[in-house]
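Just one chain is shown here, as structure tokens, and it is the form predicted on its own.
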Amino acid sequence: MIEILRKRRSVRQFLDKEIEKEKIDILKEAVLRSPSSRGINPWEFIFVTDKELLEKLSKAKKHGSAFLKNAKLGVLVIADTRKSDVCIEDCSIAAITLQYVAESLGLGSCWAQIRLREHNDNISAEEYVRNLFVLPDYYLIECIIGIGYPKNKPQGHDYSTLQFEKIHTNGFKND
């Protein structure tokens, strides 16, 4: 697992190469195995492979979602807010689980935050996506993970750049 963490980086440019069904099936299994508070599993996932839908999702917010246009897969991470008071956290765990498994399969990925982001001056990114997929108001739309074969694979962060000053032991040290 540490090797996946060492090499994983956000990938926003993808090859024009379809993702094999077997790999998509593994990604589906991975998100369904994601831990959640008290095992409630309030999250749900919409796997999008349709090019037109991915194009529309690429316009979900003002900045930071354009890469979805060329992704071969977009995964909406959503949750029924009536089921849990910590669905944001549960969705976040599922989303990063998806990204780590994608990396392990030789795929690249990038997170597009949707919750609390603007689509334009009139509606939120969440409303835009909610309308696109006709989702009920009680569903939270945390993010969309764009996935595909990386066009360019950035190198992982060098060990020397890790911010060890952010690690505290047995208490908080405030300098």
Ligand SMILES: Cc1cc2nc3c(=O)[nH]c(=O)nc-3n(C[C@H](O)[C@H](O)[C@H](O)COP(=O)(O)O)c2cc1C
Given for the second form:
Amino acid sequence: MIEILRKRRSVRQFLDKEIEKEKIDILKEAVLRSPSSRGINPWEFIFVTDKELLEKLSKAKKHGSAFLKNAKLGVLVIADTRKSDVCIEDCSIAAITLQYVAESLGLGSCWAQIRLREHNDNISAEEYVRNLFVLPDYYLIECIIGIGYPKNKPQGHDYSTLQFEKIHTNGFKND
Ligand SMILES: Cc1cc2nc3c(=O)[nH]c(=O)nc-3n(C[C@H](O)[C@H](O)[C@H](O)COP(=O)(O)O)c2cc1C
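Starting from the form predicted on its own, produce the coordinates for the form predicted in complex with the named molecule.
Up next: the whole complex, starting with the chain shown before.
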């Protein structure tokens, strides 16, 4: 696992190469194995491989979602807010689990934030995606994870750049 973390970077440029069904099946298994508060599993996932839909999703925000256009897979991480009061935490854990497992399969990925982001001056990114998939208003749409084979893979963060000052031991010192 630590080797995956050492290599991991966000990837926003993808090869024009389909993701094998076996790998997509593993990604589906991975999200469903994510832990959730009280085991409620309030999340659901929309796996999008349709090019036209991916193109529409890439327009969810003015900035930060364009990379979805060239992804071979977009996974919407959504949750039924009626089921749990900690849907955001549960969705985040599922989303990062998806990213780490994608990395372990030789795929690259990037998170596109949807919750609390704007589509334009009139509607939120969440409303834009909600309308596209006709989702009930009690579903939160946290993010879309774009996945594909990386075109160019940035190096993992060097150990020397890690912010060890953020780690506190046996107390908190605010310098
Ligand atoms: C909660 C969250 C939201 C993010 N939203 C976006 C986004 O909307 N668009 C994007 O291109 N990257 C997004 N990212 C990726 C970050 O920009 C990226 O992880 C960060 O710059 C560090 O780079 P690295 O992942 O290569 O280490 C998001 C990451 C997280 C964890």
